[in-house]
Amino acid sequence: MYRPQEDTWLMAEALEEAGMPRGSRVLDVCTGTGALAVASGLAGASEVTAVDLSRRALVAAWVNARLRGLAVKVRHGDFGDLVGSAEFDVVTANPPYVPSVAVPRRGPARAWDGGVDGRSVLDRLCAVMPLLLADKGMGLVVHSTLSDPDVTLRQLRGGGLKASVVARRTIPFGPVMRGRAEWLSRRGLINEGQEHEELVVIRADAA
């Protein structure tokens, strides 16, 4: 389960600044502890669905929502399973995006490891985002610049969405990044001795 960190708070701020209309139907992808699902509910969403591959994460999300008096729906599985069954006014996503040797099939690293380029989940998310958004819907996605925001922008725009970077923040490496800094440096993803990364929030709007 992914505990809320700097990327979660940056997303929460971006969601607040976006001025989500009250009564919105919200989907929180890769919900983890449900922090963004809760933020959406507190901001006035009429319906919030939180999806994650981890059952433990969904239990945490459900409990966190209930403690705040929110009726968040939790769904176990992949966000792609929702294509064709529902559309949402807002989609929030803090997916796994840290470059890694492989994509784990289980265990805690599944919450952050995103494959050799950090895009194993991001690419699928960009592909289905236009199918998850209702007319005039808005998507918000956070990830590190190590996983190439330009690719995210191109993919979202290629799906017919208007996309732009709406927030940035530079933060120190956490334990995961410090532990694989040498590997990232060998791959040319960071400079030798680098100890910080930049996070971005990308907004995608449906016509």
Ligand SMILES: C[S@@+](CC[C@H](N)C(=O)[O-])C[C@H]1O[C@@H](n2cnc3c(N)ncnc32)[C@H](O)[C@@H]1O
Given for the second form:
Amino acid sequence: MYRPQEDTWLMAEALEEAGMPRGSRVLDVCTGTGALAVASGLAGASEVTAVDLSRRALVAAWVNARLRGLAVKVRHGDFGDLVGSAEFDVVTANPPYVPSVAVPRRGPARAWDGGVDGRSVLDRLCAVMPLLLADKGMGLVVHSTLSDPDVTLRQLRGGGLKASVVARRTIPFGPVMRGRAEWLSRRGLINEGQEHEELVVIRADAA
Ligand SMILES: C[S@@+](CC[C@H](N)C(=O)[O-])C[C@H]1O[C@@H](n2cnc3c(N)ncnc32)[C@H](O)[C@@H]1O
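Please give the corresponding structure for the form predicted together with this ligand, as opposed to the form predicted alone shown earlier.
Okay, now the whole complex, with that chain kicking things off.
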């Protein structure tokens, strides 16, 4: 299971800075252990839904929320399944985005591997974001600059949302990035000897 880390904390900070209105209905896409769902609950959301493909992650998210006295609705499956079932004032997402040879169907790498350009989940997320957001809703998405934030911005804007980068942080490579640095360098995604990557948080607002 994906332990909360730099991208999780950058998102949590961005969520705090965004000043989510109290009483918001929140969806945490790709919730993992529910760290961001919990952050929304603590920030005064009236309702938090957390969705993940991993049942183990959802158990962890539910327990973590309960331990803080919060009720989080957990939904098992793909975030796209929620389209049409509800609209949300806030959607948070820390999806898999690390460029990888393949898109894993199961196993732990499903938490971080995003396919050859890192965008297999990101592209779908950008496509459904306008459908998940209520009027005046706000989406927050975190990913690495290796998976091309300009494409995320273009796709979100193409869906009618106002989108911009609201946070950036350069962090040292973790074990996954170190393990595939040579492959990333051969593909021209990083420089030889590079040991850091930049994370961005993108905010998307519905009209
Ligand atoms: C990078 S982890 C993020 C976990 C947590 N939100 C955090 O910030 O620490 C990504 C999570 O997305 C889940 N996931 C991957 N593809 C998904 C999909 N299509 N729909 C829902 N969840 C997905 C994985 O199981 C994993 O728990």
